[in-house]
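Encoded as structure tokens, the following chain is the form predicted on its own, with no partner shown.
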Amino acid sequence: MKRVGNWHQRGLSRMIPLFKVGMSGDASARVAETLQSGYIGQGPRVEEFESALRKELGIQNLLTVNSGTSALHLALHLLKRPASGEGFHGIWPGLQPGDEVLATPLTCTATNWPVLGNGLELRWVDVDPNNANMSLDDLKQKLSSRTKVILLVHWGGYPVDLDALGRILDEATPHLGFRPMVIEDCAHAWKSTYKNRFIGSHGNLAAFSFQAIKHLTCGDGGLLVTPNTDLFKRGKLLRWYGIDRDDPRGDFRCENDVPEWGFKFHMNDISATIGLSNLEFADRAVEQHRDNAKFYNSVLQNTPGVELLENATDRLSSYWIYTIKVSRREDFRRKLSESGIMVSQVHERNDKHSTVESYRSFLPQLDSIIDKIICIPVGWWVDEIARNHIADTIKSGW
């Protein structure tokens, strides 16, 4: 490998990762004590847990579950009953096969996936060139009688504008005679926060992961967070199968009557124990990954061939991933190798896969982006002298 920099020259070869999975010093003793409680299942570990989440955020009405494809999954299934008041904005008349979700095709498969397993149409929003997230221009034109769902990303970390989002459903839903539910895709946006309020407590569905290299890890795993009680306490069902574990019976085998059949989603007490174990670890990870990033904000500004996302004052994201958009990415990305700095475009579009061919549509913003997106390291592993020699290495040019 070419050694070039500061970083070479303290005498290490391996590359400065991208990603990196980020534990806490106590988490294998944690979890040793929880493999020899005699419950590995869900208990009381999953019920500690989303205690502390509920402290974390300040949302009560929250649900851990095995993934976060589980938890998106399982909010477009909540959705499928036609229901009224608190958190519908009227009357919500439920959602049929072949009904329409508004999406974002620059996101992981994981996203989307759970569109088409809930029998439901996806239609494709052109992105914001400006922040990678969805468009809400190109979103506010493609609403329709069909649109029943709006799902969305904060690429990165970064906020969608929701006080915008909300205003473009509000002057639609006259016309609409109901309002589209939203659905936000928390997984890069832990700790993120919108208006000084942190990500899925501005009154939506929001699904958060707790994958291996998210900023809170559960080894894997995932949230919801329901606008109400009562999709709740369905999906606090409906993720064990819509068996009541707390309903008490004379044969704890053996469950009452289920009104509504559900999901093995449910999280076990040892990727809570991982989770809880990491809470405080992951406070420090988002800083150290907004303190890069801020360090990026300021010295690559004004690079050649290089443009940097938007960072309005309202917002502040969690940095999950640092994007930026280059010239002739190739050799950025070669550069960078060759100077041991691992880079990557970390999602690939949802709409160039054949098992989606009949959704695809013109996306000209993105087409303008997805061969200039490129995203360099930015987390809690990246120190002072890395980032300094990744900052020199792209402002030397490529």
Ligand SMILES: Cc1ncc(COP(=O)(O)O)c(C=O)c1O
Given for the second form:
Amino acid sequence: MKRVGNWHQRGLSRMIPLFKVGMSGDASARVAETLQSGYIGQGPRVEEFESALRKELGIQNLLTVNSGTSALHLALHLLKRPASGEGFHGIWPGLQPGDEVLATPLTCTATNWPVLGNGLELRWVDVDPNNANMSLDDLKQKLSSRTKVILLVHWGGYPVDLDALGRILDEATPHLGFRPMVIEDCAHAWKSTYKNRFIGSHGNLAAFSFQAIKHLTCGDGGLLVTPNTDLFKRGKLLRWYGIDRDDPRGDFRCENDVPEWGFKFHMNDISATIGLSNLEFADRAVEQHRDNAKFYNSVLQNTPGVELLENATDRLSSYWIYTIKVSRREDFRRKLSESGIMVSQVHERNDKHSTVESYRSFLPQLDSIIDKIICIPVGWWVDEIARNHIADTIKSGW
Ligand SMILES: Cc1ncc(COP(=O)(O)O)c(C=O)c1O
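Swap state to the form predicted together with this ligand from the form predicted on its own:
Shown next: the complete complex, the earlier chain at its head.
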């Protein structure tokens, strides 16, 4: 496989890093061109990037925004209005202040804080100890008529079992009188697949992040996928104040009327140029993450003190991170650090923060893994020398 780089060439650190910015060789020249083009706001490069993303993912209703967090905030905001038809599985009652979002606590705070920002209530769902994703068994127990939204994360890029989730929601719909909407946080899951289709294309709202260290980076940026054209059209307006930039009068600065106010969430042409430059790089990067993960899946099997996460055959992770469960984690961390290998839990459980203290609940499965999970370097910069060194270090014990 032709590698896009390695840790010796592309970094100053002597440690093998856990994350690295993946930037294609021609990004600087292309950005320089955009900078001198006379247009750096939301313009032709954003259009071009969105067209490219439609082709990449095979999804029509997608909108770029300035971050994954904005995409999640907008996704929830769009659901406040009652609606019906395609994507809603019948009548959608709309979100009211105080409605409940069933969410995973094991994620970046960026997943869950938009729930609070939209005046909604969090209810934590326990985590499946086999894959670090939301536990669908616990989710099933916690569905109630107050549950309007399921907000899930594909941890490390490993897809949640979306068909099993769909069956749970189908069963619950007649009792609830509506079908809860699903928002997939796909920040880790660029080009992950579930049943041979890209994550983000399974009929839910989906949010991606193109932040600095994601597989595909724009510096900062995000993407919102909507399950129908109506939400797409509203999202397109609300990402920029509610003003129609395509108004045929041709002067969007002096808007006609704003029927629904919106945000300043749009992507600009500088970020879009970075994203366009990195599309091909990101594909090769994902391949290398997967190749390294396949190597670990094989060589770390049956290593004392190490438990690998689930790896079902109907889905393919992008392996943004590679998570294992280890015994005596602090000793493990010390040994790897002394061996020049950076490791981290990556995301802290969100339910521990005092700002969400009132939502705390008993989550025994998360409790059982939170002191064990640790991520080891798996990215495109981890070459054969590095990954052998990582595997040998782990296999030699700690
Ligand atoms: C799981 C998850 N969700 C959302 C985000 C937020 O994305 P962004 O940084 O683009 O706002 C991140 C972050 O980086 C993330 O890891």
